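The chain below stands alone and is given in structure tokens; this is the form predicted alone.
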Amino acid sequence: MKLIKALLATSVLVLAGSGAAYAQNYPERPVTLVVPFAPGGAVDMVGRFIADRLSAIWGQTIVVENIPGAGTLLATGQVSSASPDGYTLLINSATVTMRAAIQETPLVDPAEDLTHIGRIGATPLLLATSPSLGVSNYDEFAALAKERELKYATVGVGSLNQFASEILRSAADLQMTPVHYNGGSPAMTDVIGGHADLFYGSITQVIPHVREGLMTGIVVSSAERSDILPELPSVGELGLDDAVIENWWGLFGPKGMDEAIVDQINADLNTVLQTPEMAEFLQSDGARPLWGTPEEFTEQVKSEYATWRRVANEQGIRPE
């Protein structure tokens, strides 16, 4: 019996040691980082920045692969079914919880079917209108939206744009209806051209058009004013606390990844996030780094997924 116990104890130590050694040797070959959006968007730019910095730390190439489609579910599904060896990773936004929330039976459950490696950053949203709408501030916008129904552009059913717009519509008692597009670029192009009335998206995505005078900035979705748009009110300042919402980015992997590898990637990711150049990169477009543990990220994903399922039921947001 003593011999058996000794052998079992030795086996446990060997297994624990092999996991640590596995993490120390990781990565031994190129890593693929999947981006569920087309090149050029906010998630793609953040992903490529992170990939470049982690590649320098690891001494290995990180190949960025863009797989847009199905509201990020195509890429998310491919990653969730990949080998959990740490060589296929996913960067996604809050959209990952929202797209799944509108499905009765989600193709990918973001709370259960992925490994939550770590948070990356967060940004408020910026509501901007078409110049043809003829409004210059929130009071004028709200008055018009109470008088007649406005068309808000989204990047698809169950997108961040739709959830944010519906939450604001409900909180401020506005009249707004969605018009869905296949991406942020065509959506904002139609707002600029006056074919849709407004777009409510991440500051990083919308602010270039506001700065160029192609769209009119109205309000930001944070509790307080944005440092880079101090002239615009926040929904919190307007007393619309239920409408406070942020977009975020995080790093995921397939379910079942080795805990030692997850911890190593998380530690290296947090190292990147706490550098001055990362803060400057994000803050230039109104975002901020947001680091933490895998456990904190898991808690956030599960909490938000439950919230968006409730909101989807209340607002009747369902796949078309």
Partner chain sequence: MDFVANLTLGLQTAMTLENLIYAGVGCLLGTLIGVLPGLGPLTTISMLLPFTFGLSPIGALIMLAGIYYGAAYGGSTTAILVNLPGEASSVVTTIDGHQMAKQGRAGAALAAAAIGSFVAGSLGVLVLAVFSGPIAQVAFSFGPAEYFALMFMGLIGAVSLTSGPLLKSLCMIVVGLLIGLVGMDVSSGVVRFSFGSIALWEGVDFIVISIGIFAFAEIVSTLERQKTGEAQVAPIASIMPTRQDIKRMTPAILRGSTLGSFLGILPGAGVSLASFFAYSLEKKTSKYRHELGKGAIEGVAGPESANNAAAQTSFIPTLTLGIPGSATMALMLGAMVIHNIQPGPSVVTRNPDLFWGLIVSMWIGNLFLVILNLPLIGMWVRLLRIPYSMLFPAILMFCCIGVYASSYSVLDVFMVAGLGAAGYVLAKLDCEPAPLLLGFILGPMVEEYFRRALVLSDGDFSVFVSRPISAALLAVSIAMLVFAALPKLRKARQTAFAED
Contents of the next structure:
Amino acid sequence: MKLIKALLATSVLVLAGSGAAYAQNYPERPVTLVVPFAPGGAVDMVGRFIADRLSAIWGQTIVVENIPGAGTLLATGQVSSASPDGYTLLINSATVTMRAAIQETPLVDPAEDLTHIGRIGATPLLLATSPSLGVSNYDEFAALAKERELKYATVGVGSLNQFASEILRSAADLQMTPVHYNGGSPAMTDVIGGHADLFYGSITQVIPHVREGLMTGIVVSSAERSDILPELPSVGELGLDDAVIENWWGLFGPKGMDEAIVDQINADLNTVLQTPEMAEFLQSDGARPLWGTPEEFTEQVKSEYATWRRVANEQGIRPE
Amino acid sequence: MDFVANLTLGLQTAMTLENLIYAGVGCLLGTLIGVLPGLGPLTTISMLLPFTFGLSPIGALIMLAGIYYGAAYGGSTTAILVNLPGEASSVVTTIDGHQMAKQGRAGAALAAAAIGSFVAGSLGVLVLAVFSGPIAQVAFSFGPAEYFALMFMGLIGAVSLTSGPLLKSLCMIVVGLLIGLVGMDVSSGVVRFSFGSIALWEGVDFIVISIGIFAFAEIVSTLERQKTGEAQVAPIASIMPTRQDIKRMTPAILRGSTLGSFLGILPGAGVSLASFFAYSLEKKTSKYRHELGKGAIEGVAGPESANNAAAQTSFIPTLTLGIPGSATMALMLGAMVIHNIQPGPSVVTRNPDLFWGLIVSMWIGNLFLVILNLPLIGMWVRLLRIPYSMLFPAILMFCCIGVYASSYSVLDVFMVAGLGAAGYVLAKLDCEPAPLLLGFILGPMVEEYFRRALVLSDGDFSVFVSRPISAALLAVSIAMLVFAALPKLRKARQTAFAED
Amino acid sequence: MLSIRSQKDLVAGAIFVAIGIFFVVSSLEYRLGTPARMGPGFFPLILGILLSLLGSGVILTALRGEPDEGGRLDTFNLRGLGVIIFTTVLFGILIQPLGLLVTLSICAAITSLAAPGARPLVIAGNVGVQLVIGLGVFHLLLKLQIPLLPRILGF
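Please show me the structure of the same protein in the form predicted in complex with the partner chain, now that we have looked at it in the form predicted alone.
The next block holds the full complex; its first chain is the one shown before.
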């Protein structure tokens, strides 16, 4: 049995690894990929997809472990204190820079306490309103939000939804206040039912409900219009440059990983990201693959983390 | 009517040999993980998800659904046999089910659970097939105020879970509510009562409480009874239920199924509440309500039916709205997306073969479950004849493995040890644990919905009475309270008059 | 000494009051908030007060009335409780460094000692049964990610 496994492993390695110069024999044993969300969400799906492809390249099992909680910080904290041997990896979203930014002394510093291996993909956000609000485009929405205070649903204090909504509120001079939920589904259910007014979340998460007509799409958070929702304006074209925001996913490891291993994982990750299936997998929901070097990723995490700390202070986003 | 055509389409899809095998494998696996403490459908489905990538979408979903409702059913077995609720929904099954087992009627209790689950499952599937479209909209009419009122009603009903003194049950509910508040508060983002431990940020896991307070306390108590020579299990009367049993459980099954079918539709209420509500209902309406708590078959049949019916109808919001009511349903939703099916109002028209195939296979799955489990009852009951000195180390170790495997957290294992001691002390003080469990489940929800309703109404308390559903539910709760207190008041007045 | 109706209720009530006071005191460090934006301290404070009151009620009813035979405190089975708590804690300590099989063997052997009339054969039987089930069900069938053998052996 073991022999068969070993044979299989080598044959896959030979197939996939021909030409690539490996610094060492990484990985020699199963790798754990920690997903900081409950199974079933977008990050979980992307994580499982990547794990599936990387394990084919490496000829090693990748065990996906879901550790939801504390707005991804629980999992992030655990990974940051794991051994930096490359056998414990983490997929996380832009959320990690935000949830840490609202804490006075963050449980884990996403810029300093992690190794940034590589980016995976990015998706703009889609603001969608309850049909009962009676607005059908951005102008009507903005007019209403200047007239009275709207309630936006979020998945928690310091979440992507709250930061996106707050920077839009401040840039467009609207009146909005958060209502926090325990997850995207209950939050959107209340918006669809007309109990809360709007939800501003990743396109991947919101678009199914907009397509079904359960919510009304209003505006997309990117600088340009989105390919899959060309009829909706972007905040960029409305002149609200300060409100441009994108959610992203990236691969992390504990701080202090061996550079050769980081480069190898980054290279294999980029190989996966450039396959047509990966593009198709992400694009069907309005996301796109995003690749690059570990250094670029570090830069992005650092600058966004600094930005969100500033925004959190300005807008008073903190646990209280 | 298209209904027949739709069912035919469903039958064609589900009745292929391949899909039948998937349904069977799913049910078997589900029953197994339901029986094992700690492991829930969520863990299993997420572990098995990658293996379904290679299957056809309908095959994959049929198997995953089989695991889901197999687990919903399997949890009752350990609840009845060894007083160990593996899932939140089987907590109430322990109350009468384990009493029945102690009286030598484990077979009848298990059969009641199996038959009740089958009838309820069939009814749930029928609701799903006929009404899924229009009924799904009900989910949206339940906002925070309505959910708060529903939870409040559940708390009032929790008093009926015990036959002990009212004040002590109330205390146990409040203790449960308080333990439920540990962890991050959704509304403010503040972490409460974590005592500096990051592992407590997400609160205490249900399985930790239920294994500690139920299973461990039960093991120690049983060891103690053995020492003093009290017989723990009466000789087994008969494996199958008597005609009298069947006559008594039928109305309970019907009541439970109806209630469960309705509660399953509400994504914010969750399947776990269905069994609690059903038990309260039995306590109010059953002809044999005075026997509840002492081993009445209604106390098993009603809640088990409600649980299984809710497990079926909770597919309604997931399938037809794309809104999952629980983590497990969210995973099912994810599985559908992976297989390129986007659930939503148009899934019925876009993927009719999938929708109807799944519905028919759900019913087949329920049939499998009952066929599978009725013969197994004999085996389970025989398990009780194993000397306890051999049985309990196994139960204990399964609990430890289950707790550890549910989150790979060593702290959880330590907490189970501590809660086990606490549970034993409570049992010694005649404090019954079921109300605590319900308080624990409802605690965070009650607070969350209450505060959210007030945020949405800008602090106006009248939302709870100005919205019709919420007002009606609160009125029922208050009526329940008054009716519970009335007999006592009347008695007090009578004694007052007598003294005159 | 007062005439106590139920020692059990007296102790239970005291425990409830203590838990209630504990939560009241600890909830004071959190914000209470306003009705529209209730703080994290509000609910625990109210529940803590409620529990203290209800617990006091339990104490009062425990003190009133004729002594009740069923209300007398039983002796505790400290040996049984001790063994079970000890084994569980031991399981928690050993599972990560030693893996499933070794931990199971040790813990199963210890728990077997708690039952009256434990014999070597029973203990060996318990260990055997659990190893088979641990391996078969949890490892092979459910594929749990718990290492089987001690880490030192390279698994």
